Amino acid sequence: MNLDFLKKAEAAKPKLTVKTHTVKGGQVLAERETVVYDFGTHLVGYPKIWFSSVGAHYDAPALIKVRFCETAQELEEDTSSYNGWISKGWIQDEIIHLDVLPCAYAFKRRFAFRYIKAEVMATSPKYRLRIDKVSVKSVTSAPERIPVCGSSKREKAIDKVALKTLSECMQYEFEDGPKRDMRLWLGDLRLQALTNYQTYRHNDLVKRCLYLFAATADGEGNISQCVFTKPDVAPDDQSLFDYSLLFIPTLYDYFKETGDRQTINDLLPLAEKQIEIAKKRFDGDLIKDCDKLGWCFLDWSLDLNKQAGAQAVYIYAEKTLAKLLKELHRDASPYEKDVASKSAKAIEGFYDKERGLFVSGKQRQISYATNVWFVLAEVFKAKENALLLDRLQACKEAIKPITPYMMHHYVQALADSGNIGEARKVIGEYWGGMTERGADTFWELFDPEDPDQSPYGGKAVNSYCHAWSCTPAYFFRKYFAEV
């Protein structure tokens, strides 16, 4: 642990804004009866419920099941049947005993929700339970509201939800999801930071997160995929090939936004180290394929081959490092030379000239993830990239994105290739699809053809407020100029 970097991260730790939201009660419930409270918007915070009894003096504890739901669909979900591979502990169900009535029960855990469902599991024949009031102390480190933008009612609705998504994930660090996983992930951070620069401008929070990743790098310089901050700061025990490399553009974007040379001087050696570490995965100038689950992310798809896309991310990151060094008036030529050789090898090894698309793995798989990252890496010029994206869109066998994370990169590729109109259309259809389904905040994943999809074996643990889906607010302001 680099204690100097940790100290700088803690110096940038924000204060949380706390607001109280209250819903009136008055409902009297017998055993097996339920009530639902709707706060009207997504909240992240600490609930408190005031209980009393009606009838004869209570002669047994009341047993209550309380469920916290981000969406209305979760209210009726049978969470007891969940048997997926990710922990059931993420499900926001609480069972509480009330030994003394009246009382005010304050939940110690922080929850992410819009709806609270209370079910009376047991009282006694002599009394019924009354819920007098429900309140929540919501928390965020985001500044006050900023104006919504967009050129239509639909775009304004999308932007409002995007801003809410980002602000709910802005806590003591940029969390990837306030319900799950409640921690700092590098891929999410990069997109949150980009959106933050166009919206809340809470740049010290970005700085804190950069130093947290730097402080927890291992002895060889490996940056972990995510960082825990409770009870103490600690890295995850795994790294993702693409996420570690994305530390470089995240650092570069921060420098372009702030001009903070002290932070750059501190963290530049670690950024260079990510290239050195990533090179070990190459055989000459071509990256080696890998069957290990989780070696590289790109998108949430078990069918996705990551080989070619990983090489594109490497080229993208190394090009960004070269740009950063040149802006600092340092020698970037070794990196530029490596970019040139690896780009040439990528075209030779992955580009299918007949189809005009990049392929990946032994099966020569075609996917949006692979081709989008080669567009972002600018292996070809903008005009050819635009044609490549047209061919990709027409390719029926191409594996499509299933997360807002990958959809962000597709929209970015369209914008970088000059097709602003199509970029705007994709945002309207994809993120608009979530708002039309009642989203208060944007979800971890969304497949318009299968809205209930979950990579975990059950949607009970899906996150319906997830950081990587906040970027329409970035695109609207940076590319569409509709403020």
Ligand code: RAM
Contents of the next structure:
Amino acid sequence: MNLDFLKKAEAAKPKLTVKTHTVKGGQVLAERETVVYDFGTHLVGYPKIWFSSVGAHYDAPALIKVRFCETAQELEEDTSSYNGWISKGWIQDEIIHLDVLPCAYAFKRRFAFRYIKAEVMATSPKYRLRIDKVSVKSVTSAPERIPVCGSSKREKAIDKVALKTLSECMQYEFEDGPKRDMRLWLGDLRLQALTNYQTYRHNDLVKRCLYLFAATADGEGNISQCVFTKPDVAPDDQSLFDYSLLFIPTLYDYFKETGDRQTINDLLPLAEKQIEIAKKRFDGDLIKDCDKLGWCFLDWSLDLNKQAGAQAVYIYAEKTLAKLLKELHRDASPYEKDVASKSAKAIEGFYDKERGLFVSGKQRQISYATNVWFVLAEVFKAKENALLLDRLQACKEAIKPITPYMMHHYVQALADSGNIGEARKVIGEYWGGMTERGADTFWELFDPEDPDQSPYGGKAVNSYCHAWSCTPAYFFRKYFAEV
Ligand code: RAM
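Next, report the structure of the form predicted together with the ligand; the form predicted alone has already been given.
Below: every chain and molecule of the assembly, starting with the one above.
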């Protein structure tokens, strides 16, 4: 652990703003009866419920099941049937005993929710349970309010939800999702930081997160995919090829925004290290494929082949590093040379001239992920890229994005290749698809063709307030000037 970097991260730790929200109770419930409280919007915080008994003196503990839901659909889900590959522990169901009545039960966990559903599992024939009041102390490190923008009702609704999504994920760190995983992930951080620069401008929080990744890099400079902060700061034991490389643009964007030379001087060597480490995955100038799920992320689609997309992310990151070095008046030529040879080899190895699209893996798979990253890497010029994206749109077999994370990159690719109109349309349709389904915050996954998607083997652990989906607030302010 680099203690100097850790110190700098801790010095930038924010204070949280706490707000109390209360809903009135008064409901009297017998066994097996339920009640739902709606707080009107998504909250991240610590709930408390006031209970009392009605009837004779209570003569047995009350047993209650309390469920916290980010969306109304979750209220009716059968969470007990979830058997996926990530922990059931994320499901926001609590079973509590009340031994003394009346009482105020304060939940120790922090929850992310709009709705609270309480179901009485047991009282006794002598008494019924009354819920007198429910309150929540919500927490965020985002400053109070940002005016909503957008030039239509739909855009305004999208922007409002995007701003809310980001502020809910702004805690002591930029969290990926306040329900799950409640921690700092590099790919998410990059998009949160971009949106933050256009909105809350809490730049010290970005700085803290950059130093947290840097402090926890291993002896060789491997940056982990995510960082734990409780009970102590610690890295995850895995890295993702693309996430580690995205440390470079995250640092570059931070520098462009703040001009903070000190942070750059501290972290630039680590940024350069990421290229050196990533290079080991290449055979000459072509990246080797790998069938291990999670060697490289790009998107949550489990069928996605990552080989070509990974090479594109490498080129993108190395180009950004070269740009940064030049701005600092340092020698970027070795990186520029490498970019040129890796780009030429990528065209030779992955570009299907007949189809006019990049393909990936032995199966020559076509996907949005692969092609979008080649557009972002600017392997071709903007005009050619615009045509490539047209062909991609027309290609029926292309694997589509299933996360707002990948969708963000698609919209960015459209904007970079000059098709602002289409970028805006995609935001309206995709993110609008979520607001029109009642989203208060944007979801981790959204596949309009399959709303029940989950890469985890069950929706019960899906997160419905997910950092990487907040970027319409960035696009609106950065690209759609008139809004
Ligand atoms: C999910 C996390 C996070 C993402 C990784 C790759 O489990 O929620 O948002 O960055 O996967």
